[in-house]
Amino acid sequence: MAKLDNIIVVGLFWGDEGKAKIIDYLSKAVEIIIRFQGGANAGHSVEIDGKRYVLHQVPTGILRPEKQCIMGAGTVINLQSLIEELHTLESQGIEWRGRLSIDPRAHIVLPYHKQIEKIFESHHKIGTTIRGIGPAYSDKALRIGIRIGELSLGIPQIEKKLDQWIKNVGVLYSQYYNFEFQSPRIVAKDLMESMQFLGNIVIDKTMYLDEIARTKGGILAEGAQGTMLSINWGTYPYVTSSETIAGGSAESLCMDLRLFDRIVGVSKAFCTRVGMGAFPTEGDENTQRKLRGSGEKDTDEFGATTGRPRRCGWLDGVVLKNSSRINGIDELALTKLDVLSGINPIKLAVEYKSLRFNIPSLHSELENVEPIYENFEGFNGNITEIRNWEDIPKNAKLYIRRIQELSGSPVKFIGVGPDREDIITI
């Protein structure tokens, strides 16, 4: 039997590129899907036969029966939210037991972390989801976090660690903000009760994954958020708290990056962003209204996690080129091409005016760049039934070819509608 490809899928912009649709599609040809970073701040949605499934922490591959799913060491786990998500999947007929596991090195998002992030957002607005993700990663970096594998030590040990956290860290917030944190005893008890529901889900599969990647293949590494939200390479400080680029997958999965055969970058046919931060190609009110939709459809541009309306604008070819380069993209997936039907002209930013470097390191510089656009004549009609490149409207083809030129990577997948099957494969 031929060896299956090992694949990495990453977003190329500020998240919400439609990665879940592409991951779900590619999951047909792999055996194991691994989420390599992020937490409940993600919102991956897939529509199947008119029914919408929204995932936050569970890998998208769970929607494919018999596929194995892993939450990697680079993720941060909110156990209460995870259980709620699993209950929802069960109610939708998705069986997860025996198919989902968590690396014991993944850190836990504590109730304290959500409280801290709420304090941060009230004083220094970034536009986070207030899911406690940043503080959880902060504790990880400070070496005071709790890994999910440590829950096997029992309530007394966990309570002791939480009590130490309150004395060393929590006291600072309590004194400065006059804030009271939940009792370590209660938090430890809740964590252990959550683990009882989850059962034998914490398993170290790093050596197994290495062997599979080298022999059979068929591993898909699923990223959350997008390249421009990378803690290192994104629009800092308006970024997420983990490494979102392809290299972050090897870090989280303890795998040689060279074992991956393909890196697939996902981009919408236009740009969106949620929260604060630079957005060079953000459209005017009229353009945003056309691209965003009214909110009546599940696929309109409103956050799957927060419900917030997304900021919308034209595709930024400068960001596309930069993200394709630093991720080493082999193939490009372009989603939501159907949204552009009826819009004329369609604009595409190809460079920034009077800027020496493509993407400046300083956020203040990126905020003030002036995009230079190329205009493309629009196309009309419903393209959701199209499944072949030959049938795509001529003007849409011209637009896609220019995107290929800018990215330096071939467009292999084109999303033309909301359903999982509304994809053109080239």
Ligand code: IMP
The other form holds:
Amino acid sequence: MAKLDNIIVVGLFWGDEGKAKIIDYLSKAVEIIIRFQGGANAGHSVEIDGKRYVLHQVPTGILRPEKQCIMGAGTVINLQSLIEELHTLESQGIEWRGRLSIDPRAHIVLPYHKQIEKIFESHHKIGTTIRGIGPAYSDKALRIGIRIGELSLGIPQIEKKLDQWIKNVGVLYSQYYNFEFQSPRIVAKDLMESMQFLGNIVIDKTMYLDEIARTKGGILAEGAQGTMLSINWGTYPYVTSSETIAGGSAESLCMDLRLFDRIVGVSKAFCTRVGMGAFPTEGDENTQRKLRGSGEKDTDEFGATTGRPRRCGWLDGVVLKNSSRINGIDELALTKLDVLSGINPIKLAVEYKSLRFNIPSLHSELENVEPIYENFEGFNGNITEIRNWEDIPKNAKLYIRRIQELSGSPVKFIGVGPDREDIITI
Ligand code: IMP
Ligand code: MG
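Moving from the form predicted on its own, what structure would you give for the form predicted in complex with ligand IMP?
Next comes the full complex, and the chain you just saw is listed first.
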């Protein structure tokens, strides 16, 4: 049998690019899907036959029976919300047992982390999802975090570690903010109960993945959030706390990254962002309303995790070019083209005045750039049924060709509607 491609899929903007739809499509031709960073801050949704599935921690591959899914070493796991997510999937007829595993090195998001983040957000506002993601990664960096594999040591050991956490980290919060932390005994017991429900799910598959990548192939590394939310290369400090770019897959893939055959970058046909931070092409009220939708449709631009209305604007070709470069993408996937139908003109930022194709490192500088736009004549009608490049309206083609030029990579996938089948492959 021919070797399958090993593929990395990443978002090129601020998350919510529609990665799930592309990953779902690509999953058909792989065997293993591994989420490589982030946690329950993500909201990945796919519509299948009018039914909507929303994933937060579980890799998108779970929606295709027979596929193996891994939550990698670079992710942070909230056991309680993972169980809720799995219950929902079960109620939708998805069988996950025996198909899902977690790397023993993945860190646990403790109930304490969410508590801390709430306080922290009230002083130092980033607009996070309040899922405890930042504090969990902070503890990892402080080397006081608890890895999920350590739960095998038993309740007394975990209780001891949680005690240490309260004495070293928690004390700062209890002193200044009068915080009361749930007793380590209860937290340790809850964690163990969760593990009992999950069963034999913590498995080190790093060597197996290496072997598969070299022989049969068929590994898909699933990114969450997007390039502009990268802790290193994004709009710091308005970013998430993990490395979201293709290279960040090394957080979870303990192998030679040259074993990957293709890197697919996902972009919407326009831009959105949730939370605070620079957004050079953010639209005026009228534009935002048109791009966002009213909220009546599941696919309107409201957060899948928090329900917050997303900030909307025109596609930023400067970011696109930069993100395409730093991820080293081979193929571009363009989603939600159908949303632009009826909007006229469609604007596309092609450079920033005096900066050209460079994303400044200083956030304040990016906040003040002035995008230069090209106007494209709009297109009309329902394009959801289209499956061939030839049938795409002429004006949409001109827009897509320009996007391709700015990215420097060929557009291989175009999303034209909410359903998993509403996709044009080129
Ligand atoms: P955190 O990841 O919860 O710490 O949030 C940091 C920033 O990333 C905030 O602006 C969030 O809105 C944003 N963010 C985190 N996860 C996602 C996502 O999956 N999609 C879009 N934005 C996200
Ligand atoms: Mg999302």
